[in-house]
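In the form predicted on its own, a lone chain appears below as structure tokens.
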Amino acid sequence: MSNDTQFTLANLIKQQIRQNPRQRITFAEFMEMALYHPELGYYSSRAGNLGKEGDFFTSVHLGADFGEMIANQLLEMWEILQRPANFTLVEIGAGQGLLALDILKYLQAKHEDCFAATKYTIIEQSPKLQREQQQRLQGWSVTWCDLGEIPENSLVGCIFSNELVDALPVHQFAIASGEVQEIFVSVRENPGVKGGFEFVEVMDDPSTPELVNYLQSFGFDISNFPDGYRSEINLAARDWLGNVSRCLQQGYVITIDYGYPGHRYYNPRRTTGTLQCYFRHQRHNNPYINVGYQDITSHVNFTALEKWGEQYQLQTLGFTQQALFLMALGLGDRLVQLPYTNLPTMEVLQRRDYLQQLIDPMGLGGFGVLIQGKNVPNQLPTGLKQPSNP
């Protein structure tokens, strides 16, 4: 890809701004085309760049741990549905294939009556990451589709996603003279930048009236907040999980990604929200720079995912830290056996690293995992019971 790339896409988008007859979009609208545009966008063009060399890590590049305990997890979840014949499993933005590729490794080696069960189906947006996942993961049985293609009411399974939410495109909100008002993109002439022109901001009255019953619904009282404050609203959080348990006759939705509850979300000390950009692991707050090259991502308001649940049907089961939920689910036994494994020392000492990096609470560890519940037995998941100290 040329350096070009960039400016082609901030041409596009520029462009659209043009054809608004307010000369402006969403910001919403600018974080939709910037990361899944599909030719274009960062998803689209740089999916592949993901890990320790990339632009960022998740928690499936610090090895197989992360997803056998999940797979611990989804086993679990079957054995409470009573062992359907037909167990499905959705997962909604895989990445590279790695969680998918460690979760049925997992399951065949241990478990093979709940493998012969699985039926694993990927969600995928991006072509590049989508053709990657089926190098991957050839030879196992995999399949793809759109979340829409999927028939009402169809799953009994689980319905899982890693990082996923946080990239959905979001509003953005300012406090001005005691008014909350949407935070729009405009573009300006600029001779002395390259492309002869930047992205600017501009602030009005809300798109939509949905942004500021989001807020009352959270008990956002503008008195509080100090003029400037702004933040973020993930209203595509809401259509994503009304279709997930559109899909869903019985069984889990499980959410892993960073984020807080709502009354930490919207925090009146907290004044510039929490949009931050990540660009060869440099992470900033300006997403008008870098334009395809660049993720950009907010912070999840869970509180709202459990909200908009209960009108979908789903039923909020529990929400915990990754930390807990690894260590709930066996982590901390394998931090014990290590030093017992017949694993060379550098091996050793690595893997402890990794283990330690999953559930470090500044860090992994700290992500919110929100499990949610369809039509399930009244029993609490292992992953959100109180774990024992190693």
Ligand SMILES: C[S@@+](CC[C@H](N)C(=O)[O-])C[C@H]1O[C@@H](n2cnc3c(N)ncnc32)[C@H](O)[C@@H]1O
Contents of the next structure:
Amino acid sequence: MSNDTQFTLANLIKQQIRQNPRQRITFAEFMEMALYHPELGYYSSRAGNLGKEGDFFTSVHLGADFGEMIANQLLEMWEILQRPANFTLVEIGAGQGLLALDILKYLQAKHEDCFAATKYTIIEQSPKLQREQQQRLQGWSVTWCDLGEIPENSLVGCIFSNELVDALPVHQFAIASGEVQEIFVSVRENPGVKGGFEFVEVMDDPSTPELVNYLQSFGFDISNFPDGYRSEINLAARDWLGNVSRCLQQGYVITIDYGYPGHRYYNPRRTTGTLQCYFRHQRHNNPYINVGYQDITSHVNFTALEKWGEQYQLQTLGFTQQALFLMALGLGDRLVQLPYTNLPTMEVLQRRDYLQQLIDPMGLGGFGVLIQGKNVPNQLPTGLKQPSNP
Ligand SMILES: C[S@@+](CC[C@H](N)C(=O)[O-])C[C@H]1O[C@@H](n2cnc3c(N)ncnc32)[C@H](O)[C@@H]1O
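Output the structure of the form predicted together with the ligand; the preceding block shows the form predicted on its own.
Let us now look at the entire complex, which starts with that chain.
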């Protein structure tokens, strides 16, 4: 893609701002366009850039083990639900389709009865990634649709995602003179910069009372936040979770992502929020450069997902770290058995490295795993069982 195209997306956002009577848009609107504009957003146009060669990689890029251990968790859920003849797996935000392929291959090879009952559906916002998924999953029985198309209370199964919620557009706020102010995005002409303009932040009263309501509903006393404190609020996650629950008649929701419980997320000492951008494996915090060329994410407040879930009849079954989740699902045994496989030495070393990355507490192992259930029997999924909680 040429630089001209890059400036086209920035120009489109500029136009949107100029059309607004107040010459500004919310940060959530900016992030929505930067990531999901149907032709020029990061996920629409630069989708090929996920993975080891791209801007960032996720657990699914570290071999098939991650998907296989998740498949084992899904298999157990199928058994807990008394082996339903139609067991629907819905993956939301499936990226390049790697996790889907690993899960389906494993179930077909090792658990044919569960595989025969499984209906795999993908919900994917990016048309380009959807095409890539369709190519990768050719020959497998997978369907694609919008979440809104799934009829109410129609599914028995599991709805799951890996690094989806961190990619939903967030509002940003800051504390000024003890009050919550929203951070909006505006433009300033500047002949000294490429393109002749730059995006600038302006603060004003929030565009919606939901921002203050959100902080109050989690019991945060705004007066504890120092002036200049800033952070993010993911209201889109609430609507997403409501929609997810609406589809489920009986089953589970597994959400894997980086994030914290609310009290850590909104710790008054974390004064600069959690917003991060990824550009060619470099992490920085300026969302106003490389527009359409870089990923923008913010950590997930898992307490919010738990609380909203309960409002939508999703019971929190447990929250754990990815390292503990995968260890409970047999990652330790996989490490021990590695030297006894017939793989060439270099492959053994690479797989060991990948398995260790999946549980590295400073990296992917520190991710959160939340499992919620709707109308499910009272049995803890194995991924949530810890040595002290068998
Ligand atoms: C960070 S990527 C993660 C991809 C993949 N799950 C992985 O682990 O590699 C986020 C994915 O979510 C998709 N996405 C974002 N918002 C979405 C939404 N509202 N509905 C469906 N997919 C969405 C993106 O297009 C992309 O495929």
